[in-house]
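Only one chain comes next, encoded as structure tokens, the form predicted alone.
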Amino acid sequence: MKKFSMLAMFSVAAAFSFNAQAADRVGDFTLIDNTGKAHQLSKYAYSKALVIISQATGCTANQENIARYKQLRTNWDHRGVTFVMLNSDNKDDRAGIRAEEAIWNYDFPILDDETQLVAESLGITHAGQVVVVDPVRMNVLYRGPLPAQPANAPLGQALTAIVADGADSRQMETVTVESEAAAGCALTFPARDAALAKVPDYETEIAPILIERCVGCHVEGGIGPFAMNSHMMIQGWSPMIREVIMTGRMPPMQIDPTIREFTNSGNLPVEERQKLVHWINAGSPR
């Protein structure tokens, strides 16, 4: 990691510390927003960049910066930049997200990250952070606060670089600007922290989920493309298993539970999705 320093950023450096490194990558994901619409990262490939604003009910940084978020969108959306918000607060639910939007009129899609897995993959630690992603290469180009001088600060420079003709995010770096959580903006990640302290056990925690949710199709001669008949097989397919969980492609027949419940829906409970992804992130150990 190398220190990121530019003369035009001296005023920002007094308030924040920031670093640049080879671009972080994020996997594809699908989330449902406050209106019930699904958003998949890879389907934003028509955009030059996706700006994700971390949001939480009661976060003062969000509420006080609504006008600045909208101004940022006005400045960049005609240049191929798309904007969404991301709620990853484990204390919020879809109804609370809708109520917050009704009061404050953010006027952005607010994606419901109920498992917190997307926030984890993006490196988000608190609401009020802004993340810039290239939705084609899925490289993270900026992670930090909304600066006071967006045109000259790292956020503005990251956006300028990615919308330029011939821009290739593979040649860019992830700029991370450290900042403190404002009042009501702190996020906690209990499932992640528990998995870091003790990786979910394959035999007693992971295998039972797979047997219950997946093995009906993923057996020898079944309609699944591979059989979940050994730890080695599951470990080998772990990256694909993580992707289909994050994008909601598997199990099939997933229904938005805030719209209607179906007894035969393929929805994975939040806790099971967290366990599976955290286990895979830990290397799918035996």
Ligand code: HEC
Second form
Amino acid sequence: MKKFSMLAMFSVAAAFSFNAQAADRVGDFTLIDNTGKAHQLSKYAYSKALVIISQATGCTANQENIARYKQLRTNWDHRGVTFVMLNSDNKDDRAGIRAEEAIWNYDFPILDDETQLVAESLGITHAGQVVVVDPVRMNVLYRGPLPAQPANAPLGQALTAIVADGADSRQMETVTVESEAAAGCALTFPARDAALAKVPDYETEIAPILIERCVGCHVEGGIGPFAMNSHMMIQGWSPMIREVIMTGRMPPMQIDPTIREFTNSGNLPVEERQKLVHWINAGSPR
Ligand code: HEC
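Give me the form predicted together with the ligand now, not the form predicted alone.
Every component of the complex follows; first up is the chain already shown.
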């Protein structure tokens, strides 16, 4: 009896410490890179880790570290780690990213986070930050600068842990190392800040987007698998709605607008995607 209660106490303690230390999770996303290629987080499931280097044009911390980024990749890619860059700077566009690449030759795919929603979900605040994600469990394991001594610094420790045989990121925690933004590397998030100050309004801002973009199919008897006919229905489907927006699955017919404009493409404007996701992040309030 005594033994039993001791065991029960242990398992309660274990459950608590597990929750307290659980790593930050991210949702799936799809972004297009500087060459026009699409990258979906879940499609990197063959990698043990995805290292995401936040990048911005004119960011000195990026420009001065190119050789070290490449060295880090050389040290880890043969151990199952994949590397990409992520441009979430709202003053940059695809042409600007390509021009920066032509000058500096980063030689990493540079994903264009034009809505900044991926940076927000990863907890990125400035370019030059490095984030390590387990693409299977979608847990963030490291968020911080590229340290001077990669092997024994927190970044190297996070990579060593996740590439180990039998590693399970559900039993790891997110290590966040704070650092100042170098010149040209600070990111601002005006859409997120506006949504934090005032959550987008369901009736005047959210419902009109859904009516224009989705309800044509998501209606009683329509080809969409559920009808967007009440706030409760939309609130219930919100996690899925956020996922299909972040992965570009809905509306159907998403076409890279830098290749060619199609009048019948299903692309949602940047502001509409931001509004929908910020509203869902706030709990899809009425
Ligand atoms: C042209 C018709 C059409 C439009 C427009 C459309 N959908 Fe869909 N939607 C579908 C169909 C068909 C499915 C089921 C097949 C699939 O998942 O691809 C679906 C599935 C979904 C699902 C379920 C996901 C899943 O895995 O099955 C969600 C959530 C969704 N749509 C949200 C939206 C949102 C949000 C919009 C507007 C921004 C939208 N859809 C616009 C046709 C449409």
